[in-house]
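Presented as structure tokens, the chain that follows is alone, the form predicted alone.
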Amino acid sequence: MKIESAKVIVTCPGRNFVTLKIMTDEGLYGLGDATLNGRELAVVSYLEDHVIPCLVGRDAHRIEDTWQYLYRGAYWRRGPVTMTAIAAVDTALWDLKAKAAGLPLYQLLGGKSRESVLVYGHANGKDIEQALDEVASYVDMGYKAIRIQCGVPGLPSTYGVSKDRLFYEPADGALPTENVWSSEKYLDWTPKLFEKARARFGFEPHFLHDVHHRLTPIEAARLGRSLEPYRLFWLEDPTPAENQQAFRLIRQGTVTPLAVGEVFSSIHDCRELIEEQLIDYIRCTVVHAGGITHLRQIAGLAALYQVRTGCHGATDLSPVTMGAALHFDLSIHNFGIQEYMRHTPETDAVFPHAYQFAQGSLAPGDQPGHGVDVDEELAAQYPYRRAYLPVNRLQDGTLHNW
């Protein structure tokens, strides 16, 4: 089976997607994501002016050797836009391979280890009311594990709060607008969050929080400690993961299961931390680690540590990827959970896909491959739109971590 085209194809009902298609000789073709939010024409760029021509007359069932082709003889390894359009290129590769062997894909990564996959929504507010009550909704559809992310007293904004409650989307302007932040008020406010959570729900549900890199790894311990009698399923992002020795001191300072790695591009942005067993959860995705070829590698190291994963998805990823980690999911042994935040009725509909949510769970379908298409016709009414992330600033107006 051998390549015969590429395209990639630009879309934005909401908020902008990148997909890869490549077709075959033989007449099926398969589909990749390469969206990278605030940067998603580097990646088309990349594909198109750089990866396609060189996949035309590839054998398609060679999806090892393709990938270390396009990471091992490319002199530029690594880094988001490459591993991005990596993963597009793996991606579809093995939608096409489970759709010529007339299989779900999980079939061709070893078949089923549970039955379907835990996922968790997210729930917010401007406050910690509207939030619990956010929540309250959360539990009535059936989730099992809700992130809980609300305003603080003091901030005219904060990460994770939303103006529509189910579909969030952060990249919000043409240019960055601008958050303000204090890590102080934040320290006092969020233990009070869950405190008034578990009063209200008790200790069944699973509970998450979101950081977002905001905090030193000294003050992330003191809010895993305060956390603690709350239970917290994970705190993830504590701090920023360049440093990956951080970890040790929040490790030191908590026993709050730490979560980190969705901006993460390969098993080296990862390999102390998994090693020195400085997390629980590895947030890696499909569309930004190098694929499935890859993310199975950084799964395999991870279950030799008892970490579990978590991908990363949130709605800067296509269905795409949610079909492809749904299937990812379902197959490897060291499976903790996946992030599930619910894409708008209109990229449902570009994106038709075969998975379905019931009783806290997805379930990816037993369609050949990764089970998610793409309707082309639709998807040209809506043309990308530029749209950046904010950047984050202190109250005295240094830049900070977004």
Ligand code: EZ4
Second form
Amino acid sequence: MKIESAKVIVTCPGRNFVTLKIMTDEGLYGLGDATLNGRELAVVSYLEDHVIPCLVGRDAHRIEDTWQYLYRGAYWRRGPVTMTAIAAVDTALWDLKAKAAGLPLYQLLGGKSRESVLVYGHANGKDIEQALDEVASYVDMGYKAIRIQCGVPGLPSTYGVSKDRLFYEPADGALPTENVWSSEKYLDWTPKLFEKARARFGFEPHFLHDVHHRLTPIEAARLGRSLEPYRLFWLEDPTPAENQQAFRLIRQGTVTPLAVGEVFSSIHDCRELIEEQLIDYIRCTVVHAGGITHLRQIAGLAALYQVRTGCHGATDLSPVTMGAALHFDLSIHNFGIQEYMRHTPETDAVFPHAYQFAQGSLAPGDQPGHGVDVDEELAAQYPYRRAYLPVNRLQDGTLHNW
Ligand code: EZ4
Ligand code: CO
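Switch over from the form predicted alone to the form predicted in complex with the ligand, please.
Next comes the full complex, this chain leading.
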């Protein structure tokens, strides 16, 4: 099965998505997500100008060799743009191989390790009461795990609290919007959120929380310790992880489980975190960490240290990534949880998919491949719109992490 051609499809059904479609001489095609939120066109160029010319004529079955060719062959290794482009090719080739075999992708990855994939949804609100009402609606929908974020008194806005509570979409500005942050206010407020959440819902639902890289290690340790009575499933991205040793300090201060990795692009970003057991969940996912091929290596390393997976699954990851991730989640032994932010009806229409939600879990379906398609005619009706993630400043104006 030879690769005959490949093209990049850019569409904006409410937000931007970049999709790679690889066509073969056998009439089959494979799809891979290549969306890098706020920097989408850099990956489009990487694929169109530099990758696609190398793909034409290659044997579509040689996934590993193609991965190595693109990784080593570029000379310039790693980084989000490169690894997202490689991920798109890799995902499309796995999709193709499974379609050629007539099997759902999870069968090629070793078959099912479980019947379906535990997911967590996003509840948020301007204040604690609104956030907890939102939690109640997720419980009613059958969710067994829920991330909770809420506004902080004295701050006009904060991460994770949307204008539209159903379809949270932070990449909203033709130029970056500016937020204001105070770690002190946030640290004093957040334990109250989880105290009230446990008082109202008991200890049956899993609760998660995302710090979005905003604390220092010692502040994160304090937050983790103050949340221990409320038994979080995880505390996410408590501090930036360029320095992986930063997590040692957090670990020394708290037994709240830690998750990190949605911005990582390779196994080298998390090797110390995993080998030194500084985290409990690794959040790398298909699209930003080199595809199924590389994610399997990360999960394999994590398995040695009882670190489980918790793949990133925000709305800026397209349904193609969600589909591929679900096959991966279903197959590996050390799966932990999958993030699931629902896409809008417009996005779901552009990307018809086999995966389905039921009783707090997602199942990838049994279509050959990863089970996600793209309606190119519909996609063409939604042209690209430049959109940035916000930036974040401390109250004195210092630029902080968003
Ligand atoms: O802010 O995917 O856990 N999920 C997240 C996301 C990220 C976006 C950035 O593009 O932190 O909401
Ligand atoms: Co996050």
